[in-house]
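Next up: just one chain, as structure tokens, the form predicted alone.
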Amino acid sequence: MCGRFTLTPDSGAVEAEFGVSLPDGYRPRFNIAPSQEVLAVVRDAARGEDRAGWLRWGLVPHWAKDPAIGNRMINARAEGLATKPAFRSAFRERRCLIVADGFYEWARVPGEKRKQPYWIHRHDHRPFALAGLWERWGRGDEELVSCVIVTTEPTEVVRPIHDRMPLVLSVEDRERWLDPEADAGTLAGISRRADGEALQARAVSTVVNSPAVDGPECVEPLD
């Protein structure tokens, strides 16, 4: 799964990876959680264009009545995408990629009931995109956009870890998760491969256990 993540880099990194301008209110942070606002690209098709901008984490079907089920919406199975209900629409009609440096996963210790965090991120610290997918959901006066995050099967690093991670999009998997024509054999199998071949593992502090705490002590590597 995917709990946690961060957008580490100024904004100038940021919109050279993704080629997009950053909306108002931009700034570095080390310990997003669920139910806070993330930053996410998405593809104008009028435009023929992409776009960033804020999206709440935890999705909130069209058809929901209470708004309140994107608490528990935070992941979506890469498996059940075109099948279930909450995501099926999402996953034809509104994906995104979610930019993050980093996420965080927890490692069982043995013996223990604890458990150990651990920051998951590129060797040279470049910002990613992982799969996403949008909804708008609305009742009278009350709009709301909000976004969850594909979850597959972990790859080596993440593998001793955990046993899911966030579907980390390569470059050239990016424009074919945003591409509306995309066909579903197309989606299928990039929701199966996460781009891994960058990534490191970290072992960090649990003061990432709090979602109050979001500084760069989150991210520091335990002695």
Given for the second form:
Amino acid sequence: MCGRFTLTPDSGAVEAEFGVSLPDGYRPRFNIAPSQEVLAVVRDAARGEDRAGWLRWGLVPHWAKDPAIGNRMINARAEGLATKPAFRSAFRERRCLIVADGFYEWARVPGEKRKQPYWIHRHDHRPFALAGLWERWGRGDEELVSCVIVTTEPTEVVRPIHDRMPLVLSVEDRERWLDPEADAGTLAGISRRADGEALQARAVSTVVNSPAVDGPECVEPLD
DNA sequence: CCAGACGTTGTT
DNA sequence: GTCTGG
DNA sequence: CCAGACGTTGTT
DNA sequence: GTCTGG
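Instead of the form predicted alone shown above, give the structure for the form predicted in complex with the DNA, please.
Below is the whole assembly, all chains and molecules, this chain first.
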């Protein structure tokens, strides 16, 4: 699955990769956890351009009575996007890119209780896009704009570590995912497999386990 | 009809 | 054990 | 995902 | 809001 990720490059590298200007408050992050603000790119149909902004991680559907439901809606299985009541409308109308340069997965250590965290990132350390959906909930002061990260089968590099991973989009699929006119077949094709081409995994310290720790020590190789 | 869920992961 | 919060 | 709480009353 | 279950 995907319950923690990183966005460590400086703002210039992110702007260059995605061709957008970043919102206020950008800083490199080494341990982004659910319920926190994540950087996302959405297509602004009115302006005919893509925009980057902050979304709260943990989808709160517009019909939710209690926004705390978002604490549990952090991932959406790609296989169910078109049919699950909680995701269906967002899948049709509100797809987005979640900007990351790596994500964490915890592997069970055979015969032990503890789990070993791994940081999965690109060889070239470029930032990339995770497939996401977003929603608006509430109005006025209460308004909450939230998102969920789509998960799928692991690629070769991730398979030994975990049985799910976020849907990493190729550069070409970013455009298809954001296209409001995208047809169901195209989206299903994209959802089937993450782009694992450039990914590698490194074991890291369990300091990353605590969401309160958000420094470079989270991604340091364990050696 | 109304009531109640609406989700994923991991673990058993 | 299960839920909430980060 | 993991960490940490999990409760009420009354008194300060 | 919309679907499923009773």
